[in-house]
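This document starts with one chain, in the form predicted on its own, laid out as structure tokens.
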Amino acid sequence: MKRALICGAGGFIGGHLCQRLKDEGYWVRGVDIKKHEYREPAVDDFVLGDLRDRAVCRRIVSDIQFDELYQLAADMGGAGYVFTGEHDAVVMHNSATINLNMAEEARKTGIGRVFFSSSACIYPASMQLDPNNPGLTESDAYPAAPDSEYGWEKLFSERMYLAHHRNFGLEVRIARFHNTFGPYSTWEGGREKAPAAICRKVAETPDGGEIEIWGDGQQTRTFLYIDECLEGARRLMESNFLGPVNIGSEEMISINDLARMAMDIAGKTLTIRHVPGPTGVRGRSSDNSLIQEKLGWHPAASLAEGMRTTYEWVAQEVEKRKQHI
């Protein structure tokens, strides 16, 4: 039985990854500063601890020889958190400290293989000014000019893990996730991503009402359903390719059209009102040529299918909240 350590198990992707690995027969230890907000993580052992604390990082790897470490823990959120500029220092400090701690402990204890979840936010903002963005290839990362301090920290940590590979032989795998979404994700409070936020707004608003969208809504993104994200991560971990590699969809959509998709799923006719707010880059898509070449696979699930599942879950959560008010 393989043993996996999942840092960030109390988060959206981490919680789903726990279930995936348990289904594959792994013994799983999850670690996070908080429990999962929406469900109990499917783990054999859960450690409630702050990975900024070196002692916690040392403790979680000292008693078991792990085959795999998945480092997903980060200080992160949607545009309302990352792009305002108000949280830059804590985002960089918290996430960099976690990665420095975990890389060192993985090196010292000889963990078999380490997965690091980087982000599409590492790509230069200057290459994402066109809403018809043709797709970002992995080599576009340099010369570096990420769109946020969150992106700068992710790029630093990519280089730090690769340096540990070169200097200490640490087996690493690095993926650049592009806007992953699905059920059991944050859907309110300021850190939610666009799909969950839009699903919440549509679910909360009566038919014929109005929802707000930040900016003009013409900014474009690709959104990757959680099951596809996990499939890509697992395939990368089992491969001989270090990365970095994009794990994202190529199905680009404007935020306005994403809102209309949620309305169609809900069976509602709503008006969109555009208001000032952080929007991030103008256009971003994933070029999947490299993952197809190296892994013989690329994400292919439709956005509409994932949005339907996500909307149904968010709508249930909205109804639960109403009943508790």
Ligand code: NAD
The other form holds:
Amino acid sequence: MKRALICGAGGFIGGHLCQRLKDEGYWVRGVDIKKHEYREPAVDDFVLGDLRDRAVCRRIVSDIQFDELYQLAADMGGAGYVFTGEHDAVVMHNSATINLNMAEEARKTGIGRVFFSSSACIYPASMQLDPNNPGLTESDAYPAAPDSEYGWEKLFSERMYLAHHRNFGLEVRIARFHNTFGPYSTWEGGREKAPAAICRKVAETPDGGEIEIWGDGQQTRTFLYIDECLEGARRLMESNFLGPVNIGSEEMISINDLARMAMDIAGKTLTIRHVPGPTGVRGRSSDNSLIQEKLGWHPAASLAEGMRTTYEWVAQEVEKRKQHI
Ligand code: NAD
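Complement to the form predicted on its own: the form predicted together with nicotinamide-adenine-dinucleotide (NAD):
After this comes the whole thing, all chains and molecules, with the earlier chain placed first.
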């Protein structure tokens, strides 16, 4: 039986990954500074601990020889957290500390393979000024000019894991996740991403009402459904390809159209009111040529299918909250 350690198991992608690895027959230890807000992670062992603390990192790898480490823990959130500038120092400090600690522990204990979740936020802002962005390819990362400190930290950590590979032979696999969404993700409170935030606004608003969208809503993005993301990540981990490689969708949509898609799913007609707010870059899409070539992977399901499942889950959460008030 293979043994996996998932750092960030109390989070959105980590929670889903625990389930996926359990379904594949792994023994799984999850670690997070908090419990999962929306589900019990499917793990054999869950450690509540702060990965900025070196002693915690040492302890979680000391009693078991892990075959695989998935390092997903990061101080992150949606545009409302990452792009305002208020959290820059803590985002950089917290995430870099976690990555430095875990790279060192993985090296010292000889963990078989390490997966690191980087982000599309590493790509230069100057390449994302056009809403019809043709898709970011991996080589676009340099010369580097990410639009957030969150992106700079990811770029630093990519390089740090690759340096551990070159200097110490640590087996690393690096994915640049683009926006990923699905059920069991943050849907309120300021750290939620656009799909969950839009689902919440639509679910909360009675038919004929109005929802707010940050900016003019013409900024474009692609959104990858969680099951697709995990399939890409697992294929990368099983392969001999180190990356960095994009794991994202190429199905571009404007934020206004994403809101309309959620309204269609909900069967509601709502007016969109545009309000000032942090919007990030103007247009971002993934170019999946490299992952298609190396791993034969591309997303199988459409955005609309994933949005339907996500809307149903968010609408249930909104309903549950109403009943508790
Ligand atoms: P998430 O915020 O739901 O999960 C991250 C988890 O890390 C959280 O549960 C958090 O509590 C944990 N964590 C933070 N600081 C910690 C600490 N000091 N000690 C222990 N745990 C700590 O985010 P997610 O959406 O599941 O993302 C997982 C990874 O994928 C992150 O590294 C993120 O940067 C990356 N990523 C995600 C997306 C996306 O669209 N979801 C896109 C690009 C990259």
